[in-house]
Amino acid sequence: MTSSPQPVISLEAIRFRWPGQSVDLIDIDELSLKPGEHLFVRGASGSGKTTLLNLLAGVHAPTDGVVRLLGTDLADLSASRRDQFRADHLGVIFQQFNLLPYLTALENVTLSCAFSDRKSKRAGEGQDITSTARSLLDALNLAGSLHDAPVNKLSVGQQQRVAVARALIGGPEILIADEPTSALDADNRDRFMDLLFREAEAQHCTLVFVSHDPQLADRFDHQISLRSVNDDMDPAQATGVAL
C-alpha cells in the first residue's frame, strides 16, 4: 500500500492578531496541501490575504499555531534561516511584480538564483542558468528579442511573464502569487492563468494564489474565503475561513 505524500504546506490551529487588536485577523483550524495541489485564496480588502501569504513565507509568525512547509516548522528556524528557507524553496509573484527596472528581463529572472545555491544548482542542471532562464521566458511566450531589453521598456503583460519566470526558476516546491492578475482585462487574465498553470504543473509546484476575482476559483483544487474582521462582532463570528 502506497503511503500518502507528506504535505507541502500544513497549517495547524493558526491564529494571527496584530498588536493592539481585539480580534484575530487569521483563524484557520487546519489546512493541508500536497505536492502539486493548487489553493485559491479570496477575500475583501483587509481580510488578511496578504497576511496569510506572509505567514506561509515566514515573514510573519502566527500568534498561535504551527506553520509547516515541507515538514519544517518555521518557528524552529532563526530569522536568517527562515530567509534562506524562503529563498531556497519558495517562488513569489508579487502584485506589483517588484522587478528591478535597471536590469534586463533575463537578468531579473536569473537574479533569484544569486540568493540560493539550491536554486542555482537546480537551474543549472543540464544547461547553464541563463539558458534555463531563456527557456522559461520562451515557454511563457516572451519573444526572444525582449529577453535582453530593460524590463521597464516592457508592457505590463510582458513584465508579468518575467515575474513568473523569476518565481519559477530553480524549481521551487511552493509558488505564491499575490493578486498577479489585478491589472489585466478578462482575455489577458485567462491567457495568463493558462500559462501559469501550465508552467506550475510542469514543475509540479504547489500553488497558493490570492485574488479578489471569484471567476478564477473553479480552476483550483481547493478554495479559502477569508472574511473581513469587524471589531464590533463576536470574534468567533468575525474571522476565519470557509473551505
Contents of the next structure:
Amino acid sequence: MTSSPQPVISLEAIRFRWPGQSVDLIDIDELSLKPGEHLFVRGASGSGKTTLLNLLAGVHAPTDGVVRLLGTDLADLSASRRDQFRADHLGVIFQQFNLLPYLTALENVTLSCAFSDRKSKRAGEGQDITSTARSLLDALNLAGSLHDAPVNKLSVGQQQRVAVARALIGGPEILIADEPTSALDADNRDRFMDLLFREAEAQHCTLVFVSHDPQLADRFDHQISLRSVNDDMDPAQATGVAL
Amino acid sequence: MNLLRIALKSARFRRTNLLLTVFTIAISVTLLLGVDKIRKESKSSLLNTVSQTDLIVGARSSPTNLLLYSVFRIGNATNNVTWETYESIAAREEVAWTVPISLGDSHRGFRVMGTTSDYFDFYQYGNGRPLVLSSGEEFVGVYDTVLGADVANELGYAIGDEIIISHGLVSVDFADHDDKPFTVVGILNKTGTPVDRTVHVSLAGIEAIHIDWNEGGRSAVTLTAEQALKLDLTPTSITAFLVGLENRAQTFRVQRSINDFSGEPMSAILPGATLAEFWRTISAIEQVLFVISGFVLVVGLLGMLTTILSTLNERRREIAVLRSIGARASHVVSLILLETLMVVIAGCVAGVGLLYGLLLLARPIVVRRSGVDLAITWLDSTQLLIMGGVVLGAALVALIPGIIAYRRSIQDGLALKV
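Switching from the form predicted alone: structure of the form predicted together with the partner chain?
Then the entire complex follows, led off by the chain already shown.
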C-alpha cells in the first residue's frame, strides 16, 4: 500500500451536541487516518458511537469543526451531495438487520450500486455487477446456494457476511462498521473479523470499526475511546487519542 | 435496480396490509362510480320516458304540470281539450300522427287512461323503443283493457280477468263503474316508465262508462253496458294528446301556432326540454348521494393514510438501510409516494373491475324489475376525472407519511432503532 499524503479521514476540532443539550456528546481534537489504516472506536452504549458514525457518514453535521473525507470537507456539500458522496465512497455495516428482507442475498449486495454510478462502474469492471457480487459472497464463504435465497432464510452470521459484501462492492474507500459482531458468538465473531479484514485489505479500504468489545481492539492501528455521558458527567467526556 | 422495483418488492413483502387497503379504495371507487352511473342512468331513463314525440298538447298550464299529468300521471289537468280542436290539429298537414289521452279514472290506485290503438303504434320510450305486448293483444272492443306490467303483476291479473274502473282517483264504493266491467285482453312488457302503472282502455270505453253520469255522480237514468254500446261513443273532450310531426324542423312553428290557437287556450310543450327542466329540479337528491359517496372515498383515503403511517414504523429499518447505501431523503419520500400510487391505482383498477362485474350481474335483474336497461359503456370523461381526482388526492395524502418519513430519516441518520 503506497502511503498517500492525503488522509482518507481527517477530523479537526470536532464537537457535536444535540440541540438543547448542555454538554458536547462528541469532542475530538484531531484524528487522521491514511489509506489502509484502520480505526477502532470503543465506547459503551450512549457514548456517542453512533453519532460519530453519523458524522463520518455525513448524515449529521458537527456543531463545530471540520470532517474531511478523501480531501473533501463535508460541510461544503449540500445534503443531497453528501448522500451521493456516501453512496460513492462509503460502505456501512450495522449491528443487525442490515438487509432488506424482501430481496435475495445477491440483490441486497447489488443494491449498493443502484444509488452510485461510481460503484456500479467499478463493480462492473471486467465482469458484470452480479458476477462481482457473487465472487464477493464466495470470498466471504457464503455458499452459492444461498446467493439467491431470501435473506430471512440466512443465519445472523451469514446475514452479516452479506452485509460486508454489500458494503464492499464497488470498492468504497471507507468502510464503517457499527458493532457488526454483537449478535455473533465468539467463534463466529473471530471468523467474521478475519474475513472482514481480509476483504478490506484486498480492496485497500479504510475500516472504521465501532465496538464495546475491547478484545477486538488489537487488530487495529488506531483506537479512540468514547466515554459514556451516562457514566460520567465530565464535560470532556469524549477523548480522541490517536495512538 | 431502480426505485420502482424496490417499491414493488417492498410492497409485495407487506402485501396483506396493502391488499386490504387496495380493497378499501376499490370499494370507495366502485361506490363513487356506481352512484355516478345510477345518476346518469336514472337521468337518461327519465329523459327517455317518452321519445319520438315532438309535442305534447293540453289545456293551458305550466309545461311541468302538463308533462306531469300527461306522461307521469301525476296531478290533474286544469282543463280539457275539446274533441273538435283535437281533430282540427290532428288534421293539419304538418302532423304525422297524434295519440289522444283521456285521464281521470282509476283502478285500485292505478290510473286509467283512455286512448286509441295509435298509442300502441306511436308511443315510444327509451331510445325509440315501442310498446310490446307480453301477452294478449291490443284492445278492440269498448270494454277491453290492456294493462301495464306493474298493474298486472301487482294485482295478479291475467288475460280474461274482469276489472271494475272507479270514477275519479280515489276508490270509493259508490263511485265504481261496476255496471260496466272491463276485460283484460292484453298485458304490456315492462318499460320502466309510467306506462307500467297504467290501465289502458279505448276512448269509447271512457265515454261509455260516463255516458250515464253527470258532473261528479250518476244520473237518474242508467244504461247497461249493452245499451251504451248502441250510442255514439265519440268523446266530447280529451285531457291531452301527443303529436308526431312530419318534419321535426317545424316543431317550434307548430308549437307557437298551438299556443296562439284562438279557439281555446292550449299549451304545447317539447317533452325533451321539459323533461330536462324537470330533471334539474329533482337532481338535488342525486347530488346528495354523490356527496355522500365522496365522503366514503375520503374515508377510504384516510384508511390508506392510517395503513401507510402504521407501516412507517416497521419500515424504519428498511429506510435506514437504504439511507446507509446512499439513498437520498428524497428517495425515501419517492418510495412512499410510489407505494401509495401503486395502492391507489390498483384500487382504482379493482374498483372499476368491481363496478363492471356488478353491472353485468345486476343488468338482467334491473331490466326485469325496473325495465331500465343499464348500458354497459366505457368510462366517460366524468368518471375518468373522478379517478384522476382520486389518484391526485391520494398523492396529496401520501405527502403526509412522505414528509414524516423524510424528517425521521434525517433525524435517525444511520442509527437503527431496533
